[in-house]
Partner chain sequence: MRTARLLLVLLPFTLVACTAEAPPAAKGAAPSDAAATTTGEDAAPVGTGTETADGVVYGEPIGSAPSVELTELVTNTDAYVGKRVRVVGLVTGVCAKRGCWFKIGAEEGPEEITFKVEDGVMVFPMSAQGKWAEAEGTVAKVEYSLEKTREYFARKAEESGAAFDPASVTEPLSLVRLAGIGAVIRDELPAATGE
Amino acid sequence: MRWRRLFRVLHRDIGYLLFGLVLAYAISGLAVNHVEDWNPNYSISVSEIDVGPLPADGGLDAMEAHVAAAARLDAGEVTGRRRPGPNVFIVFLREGGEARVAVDSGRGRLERVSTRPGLFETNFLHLNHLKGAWTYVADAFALLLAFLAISGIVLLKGRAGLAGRGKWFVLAGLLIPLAFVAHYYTTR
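Chain structure, single chain, in the form predicted in complex with the partner chain:
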């Protein structure tokens, strides 16, 4: 049949086309699926620091300069500072980290943040944080995935096709999520 041949060609070439995006979404899917256990976007490292007692005179400017110098923060790395309590001073760092120290002792911790290269960008595409035009690209991707699913099950004829063993695999694939849904509604 001509339609089956057309489906085969389309299935193959769309498969090639979507190779990168399918892999990216799969990797991101794994990453954000376990967001309770790890941070899929940022890597955060924490170390102890001791910058010595902060200067009593000069206000926040002097404290910030003291912490920046003692903790050897790069020029331009500091974005802001805060003193939420009498004995707490925080210096905020450009990528989202901070140096948080006690005013009287200068002891505290330095938290550095960096984005996970590749994964950060993959996640914001996958979760459609870009919105705008990317929404339509993601829509097209979803429709093409649906086409791959449908064309995939009708490609083969005979015993290996949908009418043969294929129907059992399709049925099993449908039953797994349906079982979870049924379990959800019967136990809530």
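Residue numbers count along the first chain shown, from 1. Whichever C-alpha set is largest while still superposing within 1.5 Å between the two forms counts as the rigid core. No experiment lies behind these values; they were computed from the predicted model shown. What changes on going to the form predicted on its own:
For residue 111, the Cα coordinates differ by under 2 angstroms between the two forms after the core has been superposed. After superposition on the rigid core, displacement of the C-alpha of residue 83 between the two forms stays below 2 Å.
If the one shown is the form predicted in complex with the partner chain, what is the structure of the form predicted on its own?
Just this one chain is shown here; partners and other molecules are left out.
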């Protein structure tokens, strides 16, 4: 089997194998590229609440129970509480949300945080929060992408290949990141 045919077979089959990972990394990459515009992992909803004045007797337990019941919070959703000032009471919720109310009036805001389905998981994998065995999967993915890039430029021969117009596309593909890096270092 000639090397060009072997590269073609490997390029095709590795491309099929990596389809899911390429899609996941592409979606995650788009999401995290715009992190200054939105939170790609979490959705945060804020609403005004009025739970009525908090009980003066019973301490923090009674206040927490009152806020949780009046705001219709699930018991498993509440992770803690704090009274940072004489008229402020905070009930902490799972995923970083909170109910923050005035002790005397019970008025305040409820902030709920939830993961964005699909995006949270792809970002989790892309940013390698799993560590361990996933690191080897991500490393293999990177190496196989490098193989796809290299094998892809040598598959065709003639005018459509690297000796022909392909060299200009490869050059452009190299110049784009180099130009951005050069721009970064000249404008610092």
